[in-house]
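Listed next as structure tokens is one chain, alone, in the form predicted alone.
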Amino acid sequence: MWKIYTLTNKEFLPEYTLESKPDKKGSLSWQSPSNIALIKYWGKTGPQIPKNASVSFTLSNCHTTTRLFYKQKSPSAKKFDFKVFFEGKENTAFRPKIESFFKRIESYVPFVSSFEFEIHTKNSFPHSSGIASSASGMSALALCLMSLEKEIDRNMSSDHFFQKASFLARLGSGSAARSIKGPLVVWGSHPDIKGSNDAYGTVYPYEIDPVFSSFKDTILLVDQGVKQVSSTVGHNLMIDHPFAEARFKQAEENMTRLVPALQQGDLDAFIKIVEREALALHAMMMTSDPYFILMKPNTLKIIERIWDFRKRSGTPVCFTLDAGANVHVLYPQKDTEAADAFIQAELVSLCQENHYIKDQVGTGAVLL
């Protein structure tokens, strides 16, 4: 059965007025990294509330740059004006997203409709292709517009600004509110995660084991092309699906799992939850209606070849998916040496022109 959630979250609502105001002109940067699910969410009702508790590994070399240029606009001006430059050119068909973004966070920072904004944005990775670009993307924008409001606040602490700033973000994108802090962060409500809640994700609040906290990804971009279906059509298909509640379920479950594995350094278990997460989240999709295929044929032949290798190596390499094609390559730093040998010998040669990406577990978003 599906729950209907109600957030007032007043904590984030503005104590100052509209009378209070920064500076008329000025810009503010910061960047803000992607992240990859190690549990997945898949599925979510209003306002971008997640069916289940996720936890993700914060990317370092994925992120975002975004700079917002801001200067008090007339009365007589439309409610939301801004323009969105894209890696240096206007785009048009971001607008509807952050237009929609804004009226969901006006009530919370209402000096929003008070500016007319420039927002130049670019990526260290594809757009659209399976790497998070919108949690990196908005993350980054609510970052730019908390420091906008603490220029009004300036009292503000620095917890109840990162908190904020992933609630804000969540409303733009539901992965976003994991991509503000790192390296582990957990967005959802889960009973065994203390402090954990449907509103802004987390840091992972328990001891890790420091093979975990310096883990290295490398993404293999299979397709680099726009995705099939965007992540909010996915999730809404979890609405009617056949399978959602034992999904829910396991998915839960597998945060339960993962909490002593990341505490003892459990890598076979670690590696037997990631992979059953990844499988899970594409296994939803190919059984919805309309069902859908993400993965590319050199999608399976990748995943089959970390198996073969793993197996008679015994080097502690898996991998994790996005919902896309693209494969994220997961091994321990002290692995680097033989994981590296073997994807550039076995896996680069799969990748869309032989593009892949060398990233690893970061500490967060980052002010310009």
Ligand code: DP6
The other form holds:
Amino acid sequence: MWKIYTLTNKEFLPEYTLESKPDKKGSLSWQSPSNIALIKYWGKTGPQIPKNASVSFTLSNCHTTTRLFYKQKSPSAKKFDFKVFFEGKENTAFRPKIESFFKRIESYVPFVSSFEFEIHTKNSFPHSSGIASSASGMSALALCLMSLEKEIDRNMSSDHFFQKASFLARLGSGSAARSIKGPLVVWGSHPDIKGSNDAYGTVYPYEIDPVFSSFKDTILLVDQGVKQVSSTVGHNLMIDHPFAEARFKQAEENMTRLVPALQQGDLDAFIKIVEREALALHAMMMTSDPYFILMKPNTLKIIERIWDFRKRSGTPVCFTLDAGANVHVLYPQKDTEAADAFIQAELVSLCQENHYIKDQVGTGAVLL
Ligand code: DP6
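Moving on from the form predicted alone, kindly provide the form predicted in complex with this ligand as a structure.
And the full complex, kicking off with our chain again.
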């Protein structure tokens, strides 16, 4: 089936003129969560359009806090003028990504070129933890820009505000589209998910068993170094990938299967879908041209120990993986005691410097 993509999402073009100026100077701050995908986004086209729909748990403790300082220049100024500070220090490494983000979003938020910005950002998780900060970082910045736009366009509805924040965040990093709300967010159009679309993330619209709104995620930091292959490069390797079409179809089918599992609290079905998605993601990396492996020996040891523990104890503990070596251990809140004891006894020693992060499903970004 052919999909037709529109390059301009007209609903997000501004309806105001820049004559209606906001305050000349000020600052705004948002805290945005990271997220962990259950159905993975891997492969995209056009301007950040995913090849399949994905869904994630919004996290709670892993987040980015961004304060945007703004100062108005002449309304006719054309150049982006910004400085980035990471954990209090000016950081030039983030500039290119933010510069290209500004270029992509400029037609939707044209005021960006008439301001001088200072972007001050920090993460709640360790800098070199191997946890991607692009989802929480881009979503926090997008929300700050939306708060500034709301000062210009004061009648903006709350729905429009959050949809457009997700839309802008997506143009910065695809998975960031899912880091605005919680507890479960879908991004990418799927025939079985009402309201789902490729332009922005939407809160999962159906009933979910309460077990899933308080799920735990203990993130085992197996490798805290910089990834050898970025997600962007990985997505591009799906373009001529021999298994691409089968993978996109599999993701679509897994989403269809996830709907009743979430509704019925069917943990067996949930575990099968989530672990299969994680391994399918890494299988794509291992079979692309060039191929690569992001898992480490301890990633596999952890997976084996999780399977063994689940079999012998019956505790519904499972794993998922990001585009890296770290393992997200997922389990229901009611099983915290057994799962935490298992993690302490058998998994923590497999983490780099015994480092791990305790997290759980969260409710979304907050204005500070
Ligand atoms: C494996 O959102 O980081 O985490 O759009 O190029 O910024 P870009 O990619 P990114 O890809 C995330 C890939 C993933 C799966 C997921 O979160 O769905």
